[in-house]
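Next up is one chain by itself, shown in structure tokens, the form predicted alone.
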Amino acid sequence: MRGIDVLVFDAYGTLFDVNSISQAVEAVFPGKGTTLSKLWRTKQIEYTWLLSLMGRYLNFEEVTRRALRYTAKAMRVDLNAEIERELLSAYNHLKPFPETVEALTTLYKRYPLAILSNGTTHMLEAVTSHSGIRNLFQLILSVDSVRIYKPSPRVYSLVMEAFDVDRRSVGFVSSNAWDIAGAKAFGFSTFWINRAGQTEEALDLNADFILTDLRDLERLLRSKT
């Protein structure tokens, strides 16, 4: 592994547990928390891909709202304006994974850290501030500035505009296999946080390293220095 000069993290599903939204969903739709939150997340990602392929753009907050409305309709639950506001607000307060704060605090001492996310700047500032880790990141980069979603190369180019480094010296960290494929195609060194033991994508764009969680990332990088 060549030297890593900067670490760039995906946010949702990598630093923050998107499934933690199920608690807020369960509170307003008893018995449906897990199922509804999973469909909501699936539709959220699908909409980003559809919009990008169609050459259209809605920011991630609006995509998240539209995905929630679809999910509520599909599951035949009554999503009124108050509940919608409550659940969208809860999305800005997702829980970090148990190891996130400790691992990032350690990595912060050795690398510049950044976030590159589909989320809007407002959403990312909110969720990182709520979890107490905003100060660990030198930059928060949102797709809003290029108006297209991952895995478009235009998104990964934001890192190159922000940091004067070689592509291979960017360590890109994500739990999403499709995001890892996009970053690998762009030329980043990739670290896949595969918490759920998922199957690798069959695109010949495999991660450089497959890890269980962010603790493994910290240990790996420490062992290489």
Contents of the next structure:
Number of protein chains: 2
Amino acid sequence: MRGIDVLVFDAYGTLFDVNSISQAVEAVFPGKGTTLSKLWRTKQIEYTWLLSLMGRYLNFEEVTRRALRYTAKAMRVDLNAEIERELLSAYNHLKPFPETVEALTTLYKRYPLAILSNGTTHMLEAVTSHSGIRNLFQLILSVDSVRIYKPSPRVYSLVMEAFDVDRRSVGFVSSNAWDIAGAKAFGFSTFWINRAGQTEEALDLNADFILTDLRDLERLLRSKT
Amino acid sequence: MRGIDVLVFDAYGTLFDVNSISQAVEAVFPGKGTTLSKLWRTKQIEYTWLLSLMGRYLNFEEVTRRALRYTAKAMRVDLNAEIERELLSAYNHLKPFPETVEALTTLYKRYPLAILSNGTTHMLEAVTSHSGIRNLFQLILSVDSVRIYKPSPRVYSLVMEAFDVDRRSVGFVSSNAWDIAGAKAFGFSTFWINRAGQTEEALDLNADFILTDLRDLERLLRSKT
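The structure above corresponds to the form predicted alone; please give the structure of the form predicted together with a further copy of the same chain next.
Time for the whole complex; same chain goes first.
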């Protein structure tokens, strides 16, 4: 696409399927895999917002642990240390979406690729390495260096410090509507991967492009070159 | 209670029952009253966090409108201008909880009372006047003056500018666990009105006291004098 100089990807939910966590949950809490992993994810994101707004910071591993503890308590399931460790480690072994590897491999030939994520560097290195795509990324940027979470502009600023480009020429790719809103507010060109047909936020910060998956993104960028 | 010099109340969900909105919703969208009003409320709060974190501000009337528009779209119901106006105005006519008036009337004799809320001054004046409790409050403090939402410390700071007291001697009363966490992080003495038996947040910012309703708060404060 004319004008896009670098592609920056959100990780969780965009490249990696956080729902694959539900299988790990199902294995230890039969019948509760879907509900528990969904609430866990909701709470995890909520805690990133709340802590950031309070001016406090716990890293994403710790936030994920706290959200899991809340969820287990709310759903009245017994979370011992071993199960907790096991479920948290599932976060480092998330599966990429079916089209992730192929789409990134193609895009990699034409754009510098980066990740900008709430995850810690440790988590992001682990999850990209385990799925064999680490080397496709020129940079992995973690909020951990600014100690505040998305959608704070301080997070999106990390891209500007890393690449010498205009905001508009950063193609930001996320499956989270609120992340797209934050990136749009910051001034990036935004590509919303809306796999589940979700509703757009009503904040006048809509995505520049709405796509169904990463293959669709690759196709769009090819057609517009 | 020894050491409490002023009582500061959250409004929505604490003094006023936001679920009473569901009746207004039910009247225009039969069968969807509960689900729609619940999603509306969730989105409303989510938008206050997201905008604050982006460094943007829309007042609570506008946030409530945007959240309603999102919800209507997500639930595929037809929201015309008239219905929108009607549902938004329901926010200014929320019912107090059954024990609110009596408990406040008793507490009023012993403490200066104030409200600290996400609502605009206009909304808060309207909802307290309609339920006949406006005069029980010495002050109504709105986030509108700092243009950021709870749980930002800038919001809780409004109390310190208004009353010449220590943080610990501010008794902060809210039914929202995350609001309690924010107030606790700020340094207030916190009273969580947990009507629905919700789970505490797992942020190490727990309430000093957990109560079932405002009558329970009145009883506690009386017993500890």
